[in-house]
Each structure stands twice: as structure tokens, then as C-alpha cells.
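Encoded as C-alpha cells, the following chain is the form predicted alone, with no partner shown.
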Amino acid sequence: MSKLDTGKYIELFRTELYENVLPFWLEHSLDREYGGYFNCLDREGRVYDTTKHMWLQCRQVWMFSRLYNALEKRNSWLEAARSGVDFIRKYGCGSNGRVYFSLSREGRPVFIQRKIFAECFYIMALDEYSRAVGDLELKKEALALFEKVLTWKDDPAALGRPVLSGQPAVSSLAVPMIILWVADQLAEGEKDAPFKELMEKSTAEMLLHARHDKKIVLENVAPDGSLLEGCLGRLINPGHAIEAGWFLLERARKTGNHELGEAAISIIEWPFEKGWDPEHGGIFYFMDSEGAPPFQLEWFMKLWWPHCEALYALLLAWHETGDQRFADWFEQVADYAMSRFRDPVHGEWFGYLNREGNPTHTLKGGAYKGCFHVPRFLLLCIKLLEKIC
């Protein structure tokens, strides 16, 4: 295998993880009066909104239970997903299963998403904390909640979207992405995973965003894989596409599938080449397939979250082939990452950067940040780089 200081990396994210992560949200975000947790964060963790977002609120429980499962017995991290847990089941979903989007801080609901993206995470949470504790029932609840999902990704209706005369029929990248990554959740530790028909088909639906003649993957494409118009069909999210690389190459390790393991690197590498800003460094937002003009105003920004998904799978392609540029991107990334987004006098990363690499926000969280890309890549990544070792 080509050459990477496992060491130095191992101690450099556990150092992070222990010192510079979690301290900041176990210290800010906790909301020792009503449950849950504050997900406005400002820099120096301060909340600045009180309003609790569910996907961000199920993130988090599932963070600290894995941590507690995969990494440590910490009293102090199954207390903050307790206490995370028991404030989604109480106020987070309507009668109909639906889960909000968001709360007030005491767990009213404020607002609801007509997309499905809020369940899976809590699912998620709801299964790992499971685990943790040992109570079956909440996985049964976990489960059930899913058979509901699968009926509404393919209902639109059933979640209030309407489909009207214009529309193209689309597949989105992100659907088929989340159900593979839930399902595999819930069939973890199983010899015979219930759920194996059903990650085969997201697996294959996943493939279909990739061109290979063109060496993209693209977030949109038709459901049988052909070319969208316009700049829908043109999108690509460079650290989306990251991520639903490292996702489909754990499953080709758990798979045994040579053809699929294949299938993923290229979807690794390819986005990562693409979206590599060469004169300032860092990932791209979004990109045009064909260089016209993206739609998103903010395309050209760098997130701290597509540089987590990066360092993840650019580790994992490089155990898995042996090829050193993998390595090599890796301490290009982590080197971008860690001197530009982790702040060393709070804790924590900021989030939003411009081009040139300097922030333009200081929260630490916010509606789409939280407790999660970050600690769950310094947590895949170590315990990766152990077994390496």
C-alpha cells in the first residue's frame, strides 16, 4: 500500500474529536430545561434562535449514540442522546407519522417539509439510540415509520407535493442515497438483511447518476437514467456525489461486488477532480455540467460539509486500491479543512466560506448545520485509520 502517516491522522482527529468537537456542542447545545438541543449556534455557541430543527434534532441523537456504540462508553454522550431522543417522541411527529421540520424551543411544531428527509433521520436516531439501550420497542417504532416512508418517496401526493402538468419525472440522487443509508441502518448486523432487495434497487438507482462517457455524476438524471434538460439535468453537487461514493463502496465491502467497488471510486474520484477549486483550493458548492451558469447564486462557496464527506471516502478509496493519489488528496483536503474551517479558539468548524477560503458566516450551527458532518467524519475516519494500523 502507498505511503500515509496513520498515525499522525489518528491523533490529529481523535485530539479534534475530543477536544475541539464534542466539548463545544455538549457544552452549548443541550437544553437542560426543555430537551433537546439548540441548533442556532453562534461562534462562540452562544443561541442566537431557539427554534429546534428535526432533522438537526435526530442528527444528533444518532451522533452521540453511535459515538457511544462504535467509540466509547461515555456516560455523558448517551445522557445528551437521551435526552434528545425523549424530546423527538414526545413533540416531533403529527398523528399521521409525519415528522416536523421544525419546532419551538418547547416543541410546538412551526413548520413541515413535503419531502421525506426528516422520518430517515428519524429513523436513524431512533434505531442507533436502540442499540445503545437495548430497547427494542424503539426499533420497532423505527421500523414501522420506514414502511411508511417507502410508501411516500413514491407518493408525492401523500406528502402534500402535488405533480403537476410540466414537471419531468426526475430521480433525485439524494433520495435513493438516504433509503440505502437507512436501510442499511436498520439491517446492520444482520446475516440476511431484510432489506437487501431494497438496497439493491437504490444501489442501481444510484449508478444511473453517473456518466461515464463524460466522467460526472450528476444529481438529476430521468428515472431510467437518461439526460434531464436544462440546468436540473446539467447539476452537479460535487460533495453529494462524494458522499454517495463512500456510501456505495461500503456496500460493495459488505457486498463482496468487485464491479460495484469499481463503480464507487470512480464515483469518488471523479466529483473530487471536477470540484477541486485549482486556484484556491477547497470543493465547489455546485457546478454545470456544462460550465454555463449555475442557477445557485452560491455555487461557488465552500461548506465545511462536502470537505468532511471528502476526507471520509478519499481514506476509504485509498485503504481499498492502495493508489497513492487518493493519499495524496486526502492531506490536501485535510490540510484545506483543518486551517481553514476548524476554529481554534471555540471549538468547533465554521461552516460557509467564500471562494478565497475565508468565512462569511460564524455560526457554528444553523437550520442545516449541526452536530453531525464533522463528528461523524472524525469518527469513521479514526476508526478507520485504527484498523489500518
Given for the second form:
Number of protein chains: 2
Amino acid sequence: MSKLDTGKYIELFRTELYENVLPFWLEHSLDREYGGYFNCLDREGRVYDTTKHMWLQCRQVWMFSRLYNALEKRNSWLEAARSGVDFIRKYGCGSNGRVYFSLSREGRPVFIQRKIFAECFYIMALDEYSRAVGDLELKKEALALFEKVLTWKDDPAALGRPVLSGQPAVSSLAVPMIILWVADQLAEGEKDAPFKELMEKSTAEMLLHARHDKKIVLENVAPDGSLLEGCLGRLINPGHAIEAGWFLLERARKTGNHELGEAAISIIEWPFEKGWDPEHGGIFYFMDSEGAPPFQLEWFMKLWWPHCEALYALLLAWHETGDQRFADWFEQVADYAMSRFRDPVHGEWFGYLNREGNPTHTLKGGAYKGCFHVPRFLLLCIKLLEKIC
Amino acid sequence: MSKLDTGKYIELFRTELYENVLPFWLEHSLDREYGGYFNCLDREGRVYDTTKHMWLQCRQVWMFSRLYNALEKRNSWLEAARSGVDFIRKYGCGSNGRVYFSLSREGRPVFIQRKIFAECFYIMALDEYSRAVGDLELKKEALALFEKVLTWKDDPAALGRPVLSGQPAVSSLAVPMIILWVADQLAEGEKDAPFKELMEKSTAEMLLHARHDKKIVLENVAPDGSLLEGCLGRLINPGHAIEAGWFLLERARKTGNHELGEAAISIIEWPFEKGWDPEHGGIFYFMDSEGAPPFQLEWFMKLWWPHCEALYALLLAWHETGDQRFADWFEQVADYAMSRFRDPVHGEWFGYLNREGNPTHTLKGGAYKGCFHVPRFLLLCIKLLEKIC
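Please move on to the form predicted in complex with another copy of the chain, as the form predicted alone is already shown.
Up next: the whole complex, starting with the chain shown before.
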């Protein structure tokens, strides 16, 4: 095995999780009046908007339940999870089972997306919490909703999306990724190994996004894996691809699929090499595979979550391959992230930096940032590092 | 009257319009095979995506028709407009009259928004072109669609937007603005002065967004003008407010409403003073009225269009008031825009700069930038400056 000071990182990440990240959310996010979480928090943890975004309500339930299940049986973590699970079950779903995107502070529905992601995070939350408290009814609820999601995911009309004749048929990387993630969650520890076929299908769909000829991972391809025209077909989201890479690498480890493991390593390596800004450091948010101007105004920004995903992915890739490059890249990203994103004054991490690596936003929580990516990567890295040591 | 070298700017803007801006679109945007316009053009004018975005198809029809009607009877301008009008009439609308947001190159529908803006730009295009060619049938089509838009604008369900109990009732500045603009266009030169009441109502709605106590203009308020909670209620888009200001100032001039004129001057002055970046220059894209972190990742960027709107608004405000501050601000924005946005090498303007004023995107046309804001402000300024001289 090549060199990485694993002891240093266990210590660093444990301190970060226990002293800098979790206290921020436990102190500032719990809504003790209405339940659920305030997820729009400024640098110091003050609530600047009381909207409750369901992605983040559900992810926070999952996160505290997971910490409780995997790291330590802390009552404060279970209590934090319970406050969220009660809230989302009471207010999160419409009559047809669709999960809202956002609620008012008291739980009245504000917005619903024409996508399946809120539902998937809801399932994750119920399932992980059910393991924490041993409530099999919650697991059944999660499974029942997943059955619905599997029909909705290929049926735009069911989600309220108009079907128009000029729309190309698209396989979006995000969909098989989240299906794989949810199926893997629901199957964890189950004796009859459910969803095996579904996970194989999702894995195969994800692999279609990796283009060996150009060493790139595309966000969108045709369902048969062929290239799509225009910006849609050239879009690269390096952090998202790297996340897909570690999902696949974990799948490969669980199934002992060596070939999948090799493909997964490439899906971590290629987007990292392409996505790292050679001039200012950090991982770009979006890129065009041919260098055309990306539609996304924020393409050049450095966001916290691609760096969280990269840290775990690179550590896992190093563990699997022993290749020193991955250890070096891991240290490079850790240095960047801990010096640029981490807020040593008020806890948690900044979410959004300009290309040069300076914060453009001081928020700690917003419509898409909450108690999730930072503690998840810390937990994953701590568990893996402890295993290695 | 205070000092402004009007002759210099007539010359500068005429040269810019005739030599730097219009040639770019005439040379690169016309799709001679399928009609309509390529609106995704890179720095040099190469097509990087063949999607045809209806906002930009319609705005380009309007723009070339307007140039033909107001500036010079150039055949190439009328031909350019005709190519667009044929395309949008053939492919732009669904069976219910709704106008798509985007089409494939050949005209097949790709996406439809749950908003009325595509319809409004379509009406503008038909009306202005109908004036250029004297085709009253087109005007009738425009009027018929406007009648539909007026029912749709207050009926989210008709636009396919779910109505949820937690949604606050919102008056969004963009809606009365575009209704006023379209109504004014349709009424132009008509003997019976139609839409008078509608324009008065839209004007009154727009004025509710100006908060005299704090000297700010808010994007979203409650229908009675009271403040809305959270980020939604604190959102400021300085360039958009400034655009609203000149819409209102023109309305005040046309109706001889002195009180409205004074209000309009404030609606130009306040957002300009608040929106100008004291550190790096340029107008911020989004702000929070209380300084909380804006949700929009791109809040700190400098976009071309707010600067276009500000140039005409400040010139008009100077013309109306004689106040030297407006002339000075006009020169300040002109210097910034001509040195930062203008591309002296390949024509047209860059659309997107970082906070420091350097281009983040080299595109000249994309999903929201096309042949519109730059030539519109140049035309408006030229006409006003010529009147002053």
C-alpha cells in the first residue's frame, strides 16, 4: 500500500464531524415549535428563511439516523432524527403519494417538482430511521413509495411533465444513480437480497455515461448510450460523475465484480482529472465536453458537495487500487476543502466559492445545502479509514 | 440642461449598432435551411447548439421589425424578421395556443414553461412585424392571443402550475411589467386608445413594488403591496427594477402623469444606487434587501442586460429631470459596458462577467441572450439622443 497518513485523517475528520459540523446543525436547525428543521441558515446559524425544503428535511433525518446506526448511539442524534421524521410524515406527501419539494414552516405545501428526487430522499429517511428505532411499519411505507417511484420514473406524465415530440429520449445520470442508492439502502442487511435485478439494470445504465474514447463521463446520453446533440449531450458535472463513481465502486465491492470495479475507478479518475481547475484549484461545477460555453451561469464556481464526494471517492479508489495518485489527489482535495470551505469561526462549511476560491455566499444552509454532504463524507471516510488502520 | 455630450453618444451608439452588433446577428443567426434563428452562438458566431428558444426567436423578429419601422427601411432587416415570423407561426404554438419555450432546429417542441412570457414575446413579434408589412391579420392573431394571456396570467392551473395551500399570493414585478409592455405595443398608434384601463392597472401593480421607506424596489410583494416573508419577499433584481422604471417613465410621458413620472424616477434611481457594486463596478444581478445570502448562485455576476436597461433608463431620467447625476451615471455605465461587455474582435457583447468584470462565458447567444437587449437599448438611446439634439 502506498503512503497516506490515515491516522491523521481519522483524527482530523472525527474532530471536524463532532466539533465543527454536527454542533452547528444540532444548535441551529431544529424547529422546536413546529418540528422538522430550519434549513436556511446563515453563516452564524441564524434562520434567514423559514421555508422547509423536503430534500434537506429528508436528508437530515437520514443523516442523523445513519450516524446513530453506524457511528454511535447518541440520544441527541436520534431525537434530532425523530423531530424530522414526524414532520415529513405529517406534512411531506400529497394525496397521491408524491412528495413536495418545499413546505412552509408549519408544513403547508409550497412547491412540487416534476422529478422523483424528493420521493427518493423521503424513502431513504424512512428506511434509515426505521433501522434506528426498529419500526418495521416505516420500512413498509418506504417500500410502498419506492414501488410507486419505479413506475413514475419512466412516466413523465405521472410527474406532470408534458411529453413533447421534439424532446430527445434521455438517460440522465441522476436517475439510475438515485435508484441504485435507494435500492441499495432498502436492501441493506435484508436476507433475501432484494432489488438485485434493479441494481444491475441501474448500474448498466450508469455505465453508459462513461465514454472510454474520450475519457469523460457525460450527464446525459441516449437510452442506448449514444451521444445526444447540443449542450444537453455535452454536459459534464464532474462532482456528480465522481459521486457516481463511488456508488459503482461500492457496488463492485459488494458484488465482487472486478470488471465493474475497474470501470468505477475510471469514473472517479476521468472527471477528477478533467474537473480540477489547473489555475485556481477546486472542482468546476459544470463543463462542456467540447469546451463550448456551458448554459449554466455558475459553471466556474466551486461548490462544497463535489469536493465532499471527491474526498470519499478518492479515498475509496486508493483503498481499492493502492495507486498513490489517488492518495495524492485525496490530500490535494482535503487541503483545498479544509482551507477554503471550512468555516473555523461558526462551524460547518461554506457552500459556494468563486473560481478563485473565495466565498460568494456565506450561507450554511439553503434550498440545496443542508445537513448532508459534509457529515456524510466525514462519516464514510472515518469508517473506511478505521477499517484500513 | 446639464452636461452630456449627446453628439458623442449618437455617433458611438450608431456605430455600435450598425457595425458591431447587427452584422453579428445577420451573418451568423439566420437558419437558411429551416428558417428562424440559431440563437446559441459562441464568441465567433459559430452555432454550438441548434435548439431554438422561443423568447429569442420572437424577440429577434420584434427587433428587426422595430429597426425597420423606427430607424431605416432596410430590406435585409425585413427579410431577417420574415424568416423568424414564418418559423414561429408555423411551429411556435401548441393546439391550445400556448407558446413553447424551445423547439428543435426543425421546429419540433422541446419544452414549455408554466409562465406567460413566451406568449408575450410572440405577441410582440407578430404586432411589430404586422406594422412593418401592413398585415392586419397578424395583428388580429396577436390580439387574440393577448386575450388568452390575460386569462392565463391569473390562473396558474391553466398554465399547468399546481395550486398548493402553502403558496403565498404573490405579485411578481415581471407580470404587470410585461403586460404593460405588450399592451403599450398593441395600443401604439391605434385611434381608439385601447387597453387604457389594463395599463393603468398594471402601472398601479408595478408601483406597489417600490418601498419608499427603504428606497428599494422588490421583485415580489403581496397583491396588496405588503411585504412577503423570506427570501422571496426580500429579493431585489436591480436591472429588472431599473427596466420597470423606464417602462413607467415612458408611460408617464405618454399620459402626462407627473406624479407617475416622479415615482418612475425613483424606481430608476434607487435600484441603480443599491445595485452598483462599489468595489468592482457593474450592477449586481440579484440582492437580498436585508443583506441575507441570496438563493441565486449567480447573484454577484454582472450581466449585459441590466446594463443595457440602465443606459436607456438613466438617459431618459436625465432627459426628463435635467439632473446631472443621471448624466454622470449614464457615462459611468457606458464606460463600464463598452469596456467590459463589448467584444471589439468578433462583434456583439459578452453576456456574463464575474464580479471583477471579466467574462465567465464567451457566448454571444444562449437560452436567454439573443438579438434583443443590446440593439434595443442602442435604438432607444439613438432615438432619444436625436430628439434631444
